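As a starting point, one isolated chain is supplied in C-alpha cells, in the form predicted alone.
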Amino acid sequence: MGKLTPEERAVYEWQMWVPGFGEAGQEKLKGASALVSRCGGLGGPLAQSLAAAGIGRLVIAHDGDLKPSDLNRQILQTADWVGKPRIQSIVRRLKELNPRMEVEGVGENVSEENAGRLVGEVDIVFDCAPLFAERFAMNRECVRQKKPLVEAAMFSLEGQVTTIIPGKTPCLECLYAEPPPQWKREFPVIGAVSALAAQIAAMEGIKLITGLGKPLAGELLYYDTASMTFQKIPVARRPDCPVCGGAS
C-alpha cells in the first residue's frame, strides 16, 4: 500500500474528508485491486464510481461488440463505438477518467473456465452479470478462495444489492438455489434503476476495502423504484447449501 501522491491528495482531498475515512482509507482503496464482472448498465457506473474513488487496479471481463440498444444504460460506450469491442472502450473511458489507476481488459465474460483465474487476480470482486451461470462461478470461486463479493443486480424497475463474506455470511446460492426463470441475457431496464443498484454496490466495495462503516452482510438491500421503496430483508445461510454450507 502506497503513499498517496501531491496528485493524489489533490484529487481526493474532498472524500478524505468523510469522518472515519481520512488518508488511511484514501491509502487502501489505493492498494487494492477489484474483479467487475460485466461493465454494463450496472457494472459500468460501479466501475466508474470506483476508479473515481481512487481504487488501484480494476479487472473488467465483458465480452462482445457494442450495440445500439446498449446506449440508454452503459455509460461507458459512445455512439460512435457501435459495433466495435466494448472492452476497449470500457477501459479508453476508466483511463481518462483516472489515469493513475492500472485497468485491466479481460474480452471474455465470467465462466467456470476463466473464473478461478480472474478471482484469484484480484482482492474483491463485483457481480454485475446478468446470467446466473457467471454468477455461480464467481460464488463458488469467492468461497473457495475466501473473496468478499458484491452482488448486485436489477429487473424492470427493481433492484438488490448484498454483500457476501465467506466463512461469515450467506453465499448466492443460499439465495437462490435455481436460477429465477425471469432472468435472462435480455430483459427490461432503464439505467437509471441498474445505476441506483452500482452506486450502492460501490459503496459497499469501498466499505469493505477501507473498514468504514458497516456493510451489507447478512441482508440483501432490495428497492422498488416504481414506489420508490427501500427495505433490507435478512438472509441465512443454508445448512445444506453446496458451495457453504459447511464453510468456516
The other form holds:
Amino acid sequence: MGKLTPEERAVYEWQMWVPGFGEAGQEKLKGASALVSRCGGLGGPLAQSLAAAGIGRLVIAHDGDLKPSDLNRQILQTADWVGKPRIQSIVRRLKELNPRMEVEGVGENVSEENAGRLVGEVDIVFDCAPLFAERFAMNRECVRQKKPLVEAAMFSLEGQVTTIIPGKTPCLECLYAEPPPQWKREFPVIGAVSALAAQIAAMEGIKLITGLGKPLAGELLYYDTASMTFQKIPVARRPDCPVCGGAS
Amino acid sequence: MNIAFKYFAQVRQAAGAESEQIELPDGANLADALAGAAARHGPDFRKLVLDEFGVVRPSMLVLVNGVPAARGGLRKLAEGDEVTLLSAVSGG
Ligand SMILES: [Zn+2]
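In place of the form predicted alone, the structure of the form predicted together with the partner chain is requested.
The complete assembly is shown below, putting the previous chain first.
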C-alpha cells in the first residue's frame, strides 16, 4: 500500500471526503491491481472509472481491431482509430486520464490458456466478456486462485451484476452452467445500458478494495432500463457445483 | 394449485410479461410448471427454458420462493409458491 504523493492528494481530494473512504481508502486503491476482461461497452467505462478513482495497476485483456459498430458504446475508442488495434487506444486513453497508473494492455481475450496467468497477476477481476466460454474460463480460474470476481453482463435494455467471492458466494456456474440455446456473439446494446452495468461493477470493486459498504455477495442485481426497475435477487451456492462445490 | 411466476432477461421477452399466475395440477414439479408456462407462451419460450427432453436447461437460474432450485426441475411445488426465472446473458 503506497503513501499518497501531494499530487495524488490534490487529485483525489473530493473522493477522500466520502465517509469511510478517506486517505486510507485511497492508499488501498493505489496499492491494488485489477484485471478487466474485455474492454468494450462494459469494460471500457469500468476501466475508466477505476483509472479515475486511482487504482494502482490495471491489466486489460482485449483482442481485435476497432470496427465502426463498436463506437456506440466503446468509449475508450476514437472515431479516427477504425481498423487499428483496440487495445492501443484503450491503454492510451487510460494513461491520458491517469498517468500515475500502471496499465498492461494484453491484445488477447481470456481463454483456458491465458486465464491462469492473467488472474495470477492481480488482486481482483472484472468479467465483461461477450462470450460465455471466456466467462466460464475466468470463473474457474478465479475460484481456483480464490480471487474476487465481479460479473457484469447486459443484454438489450437490461443488465445483471453480482460479486463472486470464492468459497463464500455462488460462482458463475452455480448460477448458469451453460449458455442459453442460440446465443449469438452479437447482441443488442445501447452504450448507456452497458455503461450502467460498468459503473455498478466499478463500485463493487472499489468497495471490495477499500472495505466500503457491502458488496453484492450472494445477490444478483438485475435492472431493466425500459421500466427503470432495479431488483436484487438472492442467489445461493450449489453444493453439487462442478467448479466451486468443494471450495471453502 | 396457483403458482406465481416472475420473469427476467430473455425469459421476460419470450413471455411478453414480467409476472403472471398459472393454475397447475397438484403435485406438479418445476419442469411441469415451466411446461405449463410454455404452453401459454409458445415454442420460443419453451426452447429457452426446457431442453428437448423437457428438462430445465442449465442456462436458467430458477428460484423457488427466492431459493435457487436444484438443476433438472424435479422439485415439487406447493400452492402459493413463487417461481423466478432468469436466463444467462453475457453482453459486454
Ligand atoms: Zn459454483
